[in-house]
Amino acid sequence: MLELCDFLIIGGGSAGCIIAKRLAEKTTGRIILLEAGKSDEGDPAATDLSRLDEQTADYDWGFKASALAGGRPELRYARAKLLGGCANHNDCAFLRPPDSDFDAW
């Protein structure tokens, strides 16, 4: 039997996940958030900022950024394909700077 929805949301990134939970609020409606990714759940490829170059197309679209003149390489432009999108992917960037820069201020 095919089952209908009443809210169809793409993408399971940070907008996508907060319309689907307002829309929950606010509705007895029937909501479906469909990602194109996999449960990042426990991979360390997926959680740990040093391996991000890991990952495979399971959390990532593979999108490259086009080649800059002077003959420079393609830049790999990280675009998560995952619950939680892009903001999943930044959420594991802190940089701590060195003990020096806060001596400086």
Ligand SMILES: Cc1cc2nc3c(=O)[nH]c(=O)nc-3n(C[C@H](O)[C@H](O)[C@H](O)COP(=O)(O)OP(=O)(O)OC[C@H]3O[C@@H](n4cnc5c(N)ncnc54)[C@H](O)[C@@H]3O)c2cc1C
Second form
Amino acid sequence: MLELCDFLIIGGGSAGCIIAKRLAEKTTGRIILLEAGKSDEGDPAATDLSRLDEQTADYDWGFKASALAGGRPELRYARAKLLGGCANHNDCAFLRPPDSDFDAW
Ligand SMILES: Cc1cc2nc3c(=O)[nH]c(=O)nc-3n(C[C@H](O)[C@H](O)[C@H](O)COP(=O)(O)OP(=O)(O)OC[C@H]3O[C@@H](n4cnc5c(N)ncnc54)[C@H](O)[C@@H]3O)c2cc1C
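Please supply the corresponding structure for the form predicted in complex with the named molecule (the preceding block corresponds to the form predicted alone).
Let us now look at the entire complex, which starts with that chain.
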């Protein structure tokens, strides 16, 4: 892999994508951005708000937080495995402030 590129970025989350973009703007070097997961582009579930909490093994590493004392069960610990990383599967929900807020800013 290293002979194919000048910059190898591992992980296509927010950090990896930003670094790749900024490098591409500043260098003519060959950049590879390597992401373990796939893209959800074109998957209707990606924009279906009724499926917000549905993070399937397709798009998630499936980590579990350790069981806590007192017999509490393991908790699911969402960590995205897809292009865009956690910023992609952390629901893409946002509130747009009123125009007056933008004007004030
Ligand atoms: C459910 C959820 C809700 C969140 N809500 C908010 C919020 O409301 N506001 C906020 O500010 N932040 C929120 N966050 C946190 C925010 O999304 C993350 O801090 C941020 O996206 C991390 O970006 P990152 O690029 O550092 O890592 P990640 O987004 O984790 O990206 C890492 C990428 O690397 C890939 N990768 C890992 N290992 C390898 C490997 N060996 N080879 C190739 N690829 C690999 C992963 O698949 C992943 O795509 C939330 C996170 C989650 C999970």
